[in-house]
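In the block that follows, a single chain appears as structure tokens, in the form predicted on its own.
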Amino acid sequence: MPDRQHPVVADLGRRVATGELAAGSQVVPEEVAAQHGVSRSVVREALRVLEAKGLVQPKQRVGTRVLPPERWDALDADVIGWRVQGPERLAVVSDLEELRAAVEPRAARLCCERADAADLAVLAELAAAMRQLGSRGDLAGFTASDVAFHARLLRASGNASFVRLEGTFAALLKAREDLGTLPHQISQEVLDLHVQVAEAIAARDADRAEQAARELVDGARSEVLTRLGEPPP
């Protein structure tokens, strides 16, 4: 069965999520198979992957139709990655940054109660790695460490619902690099705030951890929206 990285899945997913295939339009397996040089069975399996993400829906005697955006799984990492390639990228990023701003400061506070020694060590190591990578302009390395840092923050919060957002926030952080919204040189403030979050959690200082996390995500939201062309409110 094709996975999300299969060319047919990736192509159809992008075309739906960017509006190239409009809501209500029909996806004809025979045409897709011919375009990609694959069998109809491969296309059918690819459509099942997209159906699970809410992008399409098969119906007897009607065929497979593209569903409207409100039916899509907006928190799915692949859907996010495809949508930010389209005209709605600003709205998508803004919505997700608002979600992140609501969740991560609370997660940082919870970490002060629930993080174990291994969590503290990993957060400190990743914050130090980001400081080093960001200072020398290694954006790919910084993003990889940034994704790992925020994933560990969610896991260490001990909140199962927050943990479910790990892939969502990872997709958002990766999209900033893909969209070119990361500055060529990561600011010292951003690097310091990651260290402050890790240190505050290690000190079990919930107020300081929450405040540092809030400053971090608010600053990230402001910068990414500005770089996408819309100053934040």
Given for the second form:
There are 2 protein chains.
Amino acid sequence: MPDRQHPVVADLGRRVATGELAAGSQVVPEEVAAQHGVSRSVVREALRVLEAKGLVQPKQRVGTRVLPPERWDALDADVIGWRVQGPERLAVVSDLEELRAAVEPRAARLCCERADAADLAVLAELAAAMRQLGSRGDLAGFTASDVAFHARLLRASGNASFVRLEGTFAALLKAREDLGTLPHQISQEVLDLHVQVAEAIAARDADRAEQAARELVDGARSEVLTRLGEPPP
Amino acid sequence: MPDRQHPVVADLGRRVATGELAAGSQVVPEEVAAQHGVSRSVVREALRVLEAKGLVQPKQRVGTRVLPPERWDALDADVIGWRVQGPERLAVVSDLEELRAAVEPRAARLCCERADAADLAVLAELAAAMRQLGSRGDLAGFTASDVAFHARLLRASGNASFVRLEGTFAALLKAREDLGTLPHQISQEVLDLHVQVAEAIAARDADRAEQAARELVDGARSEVLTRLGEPPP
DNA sequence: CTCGTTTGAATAGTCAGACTATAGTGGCGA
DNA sequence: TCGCCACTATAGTCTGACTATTCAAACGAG
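Now that we've seen the form predicted on its own, could you pull up the form predicted together with another copy of the chain?
Let us now look at the entire complex, which starts with that chain.
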């Protein structure tokens, strides 16, 4: 989020991740340079970035080729953002929700040991804000608070690996928003569960925190999936 | 693993990730170029890679500066490999074991729905191989099978996000090996649990598979942590 | 006819050096 | 004191030539 991408990276990344450039096809630097009106060095640097994200791999004499999807960094926020613009929307969102379901309950449990007073205050505040915004129907505000809530949960877990997933899940929620898979009316249950998670952590009740987080994330998951499954192309 | 790094990337990455280059310090391309006897463009491409991994951030007029550890991509195999060479060994391994504890049980559960015959065969085979090699004391062979077993488990879960963690966990196990935190004698319990996981998945018994995976990974975690905690510097 | 070897060519990789764009900083004037 | 402006450090870009690697096809020996 803090760093914006070079247009060449964004364009190539999107074209690869949406499948417009098929796996195995060749990316010719000179052509890309001409298309974007930039020099070869700019394209080379862009390709280094895409290489780091697992989208392409250069090889002397054979050229820089697009790698198959299983090589792509499925947890990279940019990759997620690009992929959801393609035909794999559902699979991407579904897989990430599954990961979230695995991670957040455990993070909530850890929070009970490691969260400090500031964490507790922020979580309570955000849960309250979500209840406000959600019942008022302010979708944008709700989503912002939602992202902040889950990000804080991960951070408060004190585990750098979980913190790393902040960006991943933020990209997931943003994707859900962009795709209009959010309900227009936030269910009371979801609002309550956020509050419950915050309260359980504040009470240092690990089992209850884990359980509430599990229900929350399982609920969100099934809701999104039915919504995504609904409109058949 | 398939792609080896450019020496400049490896050197700069290590120096940043071990803390030799402190957060906030400036990386001057010309100096790096001179140190490695390469041109500025090579250094620039290396910096693009490190930027993608969250290690540095360029800004006009102020220079390319080292970012604080919380910005680093804690799930990147290279970053893990570099960090474990520094003073943060324990924290890195511990955090990643925690993530593994969150993910693998869920992956095992998913396998019960999605694993195909080939997956089952490979898992059974690897579990058997581990028992063989483990009781024989062949550490290298054991670790290789261990990595393959868990990688296959993630792949068989059919979830791309989990598959993405293959490289992350492989780097974790490799780090454990390099640091000599593996026991010289593999415990019978660990060997049995691998077999149990494989059998439970084959039997499509989700609860048992999840439970066995949980025990396995929790056991591995506590064992590694006590071992890492043991030798006080 | 088959297999090893040489040669050619496609492509990534590297280099050098000049130039441009951006944005802190400090000075100068109102 | 405040705001504007010129200065300058640094990333970013461009150009074009050169090198290194490796695939593939031609070639030659057995």
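All figures in this text were calculated on a predicted structure; none of them were measured in a lab. Numbering follows the first chain given and starts at 1. Rigid core here is just the name for the largest C-alpha set that superposes within 1.5 Å across the two forms.
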> By how many angstrom does Gly137 shift at its CA between these two forms when the core is held fixed?
Replying inline: 2.4
